[in-house]
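Below sits a lone chain in structure tokens, taken as the form predicted on its own.
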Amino acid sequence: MKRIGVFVCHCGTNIANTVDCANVAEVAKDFPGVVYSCDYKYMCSEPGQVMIQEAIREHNLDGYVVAACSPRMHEPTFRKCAERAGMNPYMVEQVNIREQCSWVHADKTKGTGKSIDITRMGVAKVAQNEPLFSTTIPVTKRALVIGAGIAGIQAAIDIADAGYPVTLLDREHSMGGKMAQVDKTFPTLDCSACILTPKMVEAAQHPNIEIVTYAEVEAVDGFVGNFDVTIRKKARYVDVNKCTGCGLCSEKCPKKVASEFEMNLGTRKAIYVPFPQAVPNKPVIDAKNCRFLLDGKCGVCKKVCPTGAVDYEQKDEVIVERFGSIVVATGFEQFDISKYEEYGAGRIPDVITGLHLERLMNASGPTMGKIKRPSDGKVPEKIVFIKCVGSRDEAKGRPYCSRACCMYVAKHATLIKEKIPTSKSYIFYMDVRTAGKNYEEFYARTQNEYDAQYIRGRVSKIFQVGDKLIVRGEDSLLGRPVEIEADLVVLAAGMDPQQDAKDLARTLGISYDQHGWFTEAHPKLRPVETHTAGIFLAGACQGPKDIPDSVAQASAAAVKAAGLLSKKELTAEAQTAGCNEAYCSGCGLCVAICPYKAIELKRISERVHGGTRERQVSSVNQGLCQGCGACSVACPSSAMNLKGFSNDQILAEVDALCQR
């Protein structure tokens, strides 16, 4: 019989308030196999770990149970503690008597009884545990960054500065993301392009960075340290190696269409560069609008190109490359304001979003920086802002706060007053949230120095009368209805995940929440990591955030990625699934259910009645498996078992509870 120790943590008063920890430790002394049991105020502290290590040596323990907080919090801590004392780290069980017991009970007697039962089950499991040993896998010292907005650019530069090659990929024609569309940044009112463009140039000129724009990830195979990524480079119909970026083709192109970059407030040509500071500054042909590609007519761009860079025969190129780590920085989309029919969004041309206003304010925008109404080009005098459009609205499926809206509305009101001194801004809000350095001061200055009138309340309806917009709402502080005759209405549209975020998550094998934001491994302890080892998150793809937070998270993700690449080889997860081929029926249910694509079917030959036959069985890629156990639960023939959580171990816990 194994010699088992039990260590009960008070967690200050988190556990001790509703659990008699000393009593739990005392009762545990009588559990089968337990030779030592004690309690301590903070078991995860250095003195607590020293206590455990001394007990291992003094009592010659084969395994131990820590009754404390969630294993998600400190299981690695206690495993390393065991390893330092010479014990196999997988002979340790951490049972949760905090979140699953103390925090959900007010009755100390019941909480103590439940804690004893939970600890009893942990002891029964340790008695069934067997030492597990990790394997090692080689590392491809190269990183992929998906998304070339400000977060992706920062992550790529940081990884490249650490000495590792990086491929920076974006599906748009240029780097820059949403920040490229912004005029100025809060709270300093710095020119957005003046901050972003040097970063774009630095990335493009960095010897360790390869820029791949107008491309998408189609498939990801392999595992941490060795991801095989299938990338589709879409046809630009322009040879970027020959093109000098002279712009003659765009100048001579006769076809004009609405510009997506200008939020359809301006036009572009069918062969175009999305914005003047674009990197790479090479044009792409819009196949949906090019007259030559549609009906074989025109061809002006090819005729005038001095280097012969235009190639109408260019096709998509699919390549497969290997990377050691991946940083996902795909950013966000602006909420679709047409869902607010009561605001006339999409019907009334002078009801616009904050991003539309950014382009109107920008010196290189469709109006050369002059704020004009989209409907008639007149300069607006009365501007109404409506906050929380697509944020904090459960009716629209957006209960979360988009974080940046309060500040960019304050910025817009400030800039409008500077550009149109006679103007007046009215801002309808639910709450004002300015949680950032110098944010509150900026908001106060907008009110006091720039005459912005904040009205606490919601807007019920917007309709047009002549060339005016009638905005009806309420002032909840005064308790009366409000009606404003406005020239322009700006909706502070919230942030949404990218439309295909869920598809990308499935391709990468990472998780996402109910809204489509990618989820981190742990909100406090692993905020830039995912549950798939080697894949990290940066920027607004994880959730709404502003530029400083995106850049900070990008650097954090870069450090994690570079740290992984710095290793000659990686230690693979020991608690992985395995298949007993004798029991496997080859149904493939485990293949479909595995979220990490770690299981595939293979054919084996076996002897039957003097002959041989072939059949298919499941095979687990130990490098990809994250030990989630989904396959073990789904397997109808009990062929799949998870090391450390075998059927025998789980049943031993159940039996211990039933036999108490």
Second form
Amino acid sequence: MKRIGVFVCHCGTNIANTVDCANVAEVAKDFPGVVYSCDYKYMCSEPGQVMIQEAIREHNLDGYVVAACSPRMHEPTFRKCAERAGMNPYMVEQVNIREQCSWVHADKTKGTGKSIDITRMGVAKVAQNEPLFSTTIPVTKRALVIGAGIAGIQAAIDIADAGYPVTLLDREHSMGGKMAQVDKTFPTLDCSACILTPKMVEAAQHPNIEIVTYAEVEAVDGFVGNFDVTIRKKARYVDVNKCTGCGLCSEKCPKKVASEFEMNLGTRKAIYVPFPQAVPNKPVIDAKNCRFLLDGKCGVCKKVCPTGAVDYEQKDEVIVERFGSIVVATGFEQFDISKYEEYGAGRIPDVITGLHLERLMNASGPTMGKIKRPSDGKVPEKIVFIKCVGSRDEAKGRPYCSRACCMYVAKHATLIKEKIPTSKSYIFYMDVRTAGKNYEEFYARTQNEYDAQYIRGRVSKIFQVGDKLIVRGEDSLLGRPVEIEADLVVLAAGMDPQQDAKDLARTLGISYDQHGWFTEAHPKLRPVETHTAGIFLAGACQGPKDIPDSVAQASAAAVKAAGLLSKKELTAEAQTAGCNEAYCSGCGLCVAICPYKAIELKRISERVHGGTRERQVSSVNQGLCQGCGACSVACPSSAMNLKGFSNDQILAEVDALCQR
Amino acid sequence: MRYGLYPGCSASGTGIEYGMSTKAVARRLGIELVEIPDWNCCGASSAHNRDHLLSIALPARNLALAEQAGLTDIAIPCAACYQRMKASERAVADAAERRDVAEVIEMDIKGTAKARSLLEVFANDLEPETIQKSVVKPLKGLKVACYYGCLLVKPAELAIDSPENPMMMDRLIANLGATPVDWAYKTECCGGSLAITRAHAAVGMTAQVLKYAKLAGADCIATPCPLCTSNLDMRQKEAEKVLGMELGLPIYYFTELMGAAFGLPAEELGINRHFTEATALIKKPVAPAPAER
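Based on the form predicted on its own presented above, generate the structure block for the form predicted together with the partner chain.
To see the whole picture, the full complex is given below, headed by that same chain.
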């Protein structure tokens, strides 16, 4: 019989308030195999762990159960604690009496009873535990960064500076992401391009960074340290090795279409670079609009290209490469304002979004930096801003705050006043949230020195009368309706996840929330990690973020990624599946169900009645197995067992609960 | 096509033209409207302010009667009636509410009868070609401001169309050959509930609706709501005083415009009964009045 210890944690008052911890410890003394049991205020603390280690030595324990918080939180802590006392770390079971008892039961009797039950189950399981030993796996010392906006660029540069090769991938033709579209940045008002494009160039020229634009991740196989990533490089119809970026092709191209980069306020050609400072500065042919690709006529770009770089025959190229770690930095999309029909969004041309205004203010934008309204090119005098459009609005399915809008509206109001000194800005707001460094000061200056009038209340309606936009809302501080005749209305549209964020999450095997933002492993303690080892998050793909936050998080993700790459080898999961070949009939169900492609069938020969016989059994690759347990469930003959969660262990728990 | 009909009180009172034109147009389109036998008040203006059970039980009785008569889709011309009937239909989908209601009205409700707005029936159930085929006198050049009011589109869970920019009636009117104007007051309140208690406030709100229809260049307004129509039509003179501008906007039920386009005479549709002169815009009929079936 194993000698088992039980340690009941109070978690301060988190558990002790609704669970009688002393009683749990007392009752546990009588469980089969238990030779020592106690309770303590904080088991995870230093004195708590010392207490456990002393008990292990003093009572010569073979294993122990700690009844505390979620194993997701502290299982590694208590495993390490056992290891320091010379016990195999897998002889520890953590049962959750916090999330599963104290936090969900208001009634102390119920909470205590349930805690006793699940502790009893834990004890029964420990009695069945066997020591497990980890193996090691090699690390491919290369990182992949998906998304080359400011977050992706920063992460790539930091990993590259740490000395590891990085592939920086973007599905657009150029690096830069949303920040490239922005005119100036708050709270310093430095030109966005002036701080972004040098970073783009730095990344492009870094000896450790390979830039792959106009490409998408199609599939990800493998596991931490060894991801095999399938990348589709889309056809640009331009040979980037021959192209010098002279721009003659775009100049001569006869086809003009609305420019996505200019938010459809300007035009581009069918062969184009999205903006003047694009990196790489090599054009792409837009196959949907190219006359030659559509109906074989034209071909001007090919004729004028001095280096013969235009290649209408180019095809997509699919490559598979191995990376040790992946940083996801795919960013956000601006909320689609047409959901606000009351604002005439999409119907009234002079109701625009923040990103439209950025382009109108930008010196290299469609109006050369002159703010003109889209309908008739007039310079607006009265400008109304509406905040929280697509943010903090349950009715539109966006309950979250977009974090950047308060500040970018203040920035817009400041810049408009500088460009049009006679203008007047009105800003409808619900709250003003300026939590960053120097943000509040910036906001105060917008009000005091730039004469922006803040009106607290929601706008209910915008409509056009003549060439004026009537903006009707409420001033909730005055308790009165207000109506403003404006020349231009700017909606501070919030942030949405990328439309296909969920697809990418599934490809990568990471999780996302109900809106499509990627979720971190722990909101406070593991903010840049995902639940999938080796995959990290940077920037607004995880939730709305401004530039400083995105950059900070990108550096954090880079450290995590580089830290992983710096290891000679990784410790593989010890709780992997194993096959009992004596039971295995070789049916192959586990092969089909394994999400990590970790199981294959092999042939073994065995001696039967004096002769030998060949048969087929399954075999688990310990490096690939992630310990999910799907195979154990699928196996019809119970040959597959997940170490640490074997059928016998689970049944022991069930028996313990049923036989009380 | 066969529909149940819940005419509501207005069809024979303040909105008699609505009742007349509804029947005339349905007849012309070959739609059979079967009046719910022994129908009662829907409780629109006051019941929901007094008592929740009363407010859902009154319409529920009508729905139960319709069920017993084997009617599934109940066409409801009045916007207020529609909203109360729809609210009741939704409420009794809940088993507990249904039990309470069944006890009060002493009838079972299975939920087979669905409340439908007459506008929705004409605009969505009929193919545009069906309407166009019946048009003998297209309303060419007539600029119409389609005014939905609040009851058909709010609250959003009972709405027949977008609460902010509904287009259903605009499409229907366009099929009659008229030109719907784009305007901002489609769903703004006309002040109906204050019409008697605080008349000056109501007139102020009505005046805004009329003003923006006029500014949008409309020749007339089309509505699916008897209460809105009373306000916009009857109080137009007062509104002119408030606004200091001439209006002279005929207020038609959308069914009247359908009838006019179908070539039915103004008297058959009730167009001669309006407060604000409305016959001039509708030129001579080309078809004789359809015979009562």
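The term rigid core refers to the most C-alpha atoms you can superpose between the two forms while keeping them within 1.5 Å. Residue numbers count along the first chain shown, from 1. Computed from a prediction, not measured in an experiment: that's the story for all the values here.
Student: Would you say residue 454 moves its Cα by 2 Å or more between these two forms, aligning on the core?
Tutor: Comparing the forms between these two forms, which are aligned on their rigid core, residue 454 does not shift its C-alpha by 2 Å or more.
Student: After core superposition, I'd like to know whether residue 108 moves between these two forms (criterion: C-alpha shift of 2 angstroms or more).
Tutor: Residue 108: C-alpha displaced by 2 Å or more between these two forms.
Student: With both forms fit on the core, is the shift of the CA atom of residue 482 between these two forms 2 Å or larger?
Tutor: Stays below the 2 Å threshold, so no.
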